Amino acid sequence: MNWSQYAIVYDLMADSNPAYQQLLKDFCSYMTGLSIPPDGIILDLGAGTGHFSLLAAQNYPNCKIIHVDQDTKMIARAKEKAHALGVTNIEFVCGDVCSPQLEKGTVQLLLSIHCLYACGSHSQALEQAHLILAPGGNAYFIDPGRYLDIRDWSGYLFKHLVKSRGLLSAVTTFIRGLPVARANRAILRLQKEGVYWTHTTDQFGNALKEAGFKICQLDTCYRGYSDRAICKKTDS
């Protein structure tokens, strides 16, 4: 899978997309009732180019987000959007998504966004992000777990955007986002091949049991191909 090719149109897709619009609103609402300490680390994994990491340190200015992600062109277009914002308190890094370089205990706040069933070993990811987690950390992930249905998610766009921007804008956006297209069937591939994880709710939720999390709350989100779950660490 070609991430850097993706990269390119990744916030064309995302913006064009109300169900991933919906995505960002949800954390939006979550962030409103956490309690971060002003001297706290939120960690977004696979942060990409940079939707909810921007989002955590907007709302959170006296903390420092680390951005990781292993893609250079994600995290470069993510830099960008962050100097066009204004926004200084985050550090990107370009590294391992499954064994970030953070001391333990020292994340008030874990962020994984549609990247554990790509990053090779979910189980050593997840394992590695409880290990980082302080005690009474919080955690937010969402994962696709069902197979990408092209025609689905084709449909789907191209009638919101008919209907919110008009024909040609829809067409014109459909052909710029030609990449994105190529993108989803090469992970359609990967998760028929398994080398992209597929999993249930009741799956995923029992992968972060066995890691240690405790499950706040477990449900389906994006059109019902991801699962999102809302996790703390406990204190024990």
Ligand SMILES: C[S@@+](CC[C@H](N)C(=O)[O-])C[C@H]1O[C@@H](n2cnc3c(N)ncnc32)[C@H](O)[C@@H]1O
Second form
Amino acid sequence: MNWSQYAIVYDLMADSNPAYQQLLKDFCSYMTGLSIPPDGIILDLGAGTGHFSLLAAQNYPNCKIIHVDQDTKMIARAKEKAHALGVTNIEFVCGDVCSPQLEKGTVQLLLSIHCLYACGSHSQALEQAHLILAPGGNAYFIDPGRYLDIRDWSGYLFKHLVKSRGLLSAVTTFIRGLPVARANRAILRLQKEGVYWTHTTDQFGNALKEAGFKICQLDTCYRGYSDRAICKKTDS
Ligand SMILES: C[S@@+](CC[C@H](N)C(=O)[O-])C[C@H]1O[C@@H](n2cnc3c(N)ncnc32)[C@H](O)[C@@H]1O
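How about the form predicted together with the ligand, since we already have the form predicted alone?
All chains and molecules follow, beginning with the one already shown.
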């Protein structure tokens, strides 16, 4: 999977996709009810072009956000956006989520959105994530568990674009977004080959429990394709 190629058009996909926008809105609602101590650390694992890390940085201006991704193009795009928004409380780290270089028990809020399935070893990533989370700390996970149905997504996005922007703009956006379709075909192939993790909601919950997380809420989102878990690390 070539994440650098996807990085160029990733924001076009995210900005044109109401299901993705809903994930961002839900995360904002989650943050409303969550206080993090000033100087706390928020870690976004597989943070891509920064949709979630930037929201966290703006919502918790006194915290330090650590944005980890293995792909330099994804990070470069996130940096550009942070600069344009005047956000300065993000540290960008190019690295593997399976071996994050952080001290144990130091992170107050941990996020991983649409990354675990692709990271190589979700169980290792989750085990490490649990170790670096502070006792009493919070975690917010979303992961696509089901096969990406390209025809279903294309139809959904095209209908939405025609309705919201008109036919001509929908066609133009689709043509610009051809690399998105290419990336999604690569993801589907890797899912089918078993290289990328697929799961039911229950299997997702069980993987989190095995890593030691206490699950406070578990549901499906992203048109039924993804699972979301709101978790805590118990104090002891
Ligand atoms: C589908 S994107 C999601 C990006 C972002 N979290 C979002 O929701 O917009 C998946 C990201 O995970 C990153 N990734 C995949 N495996 C990784 C690994 N082992 N270590 C670090 N980043 C990884 C990719 O580079 C890519 O940026």
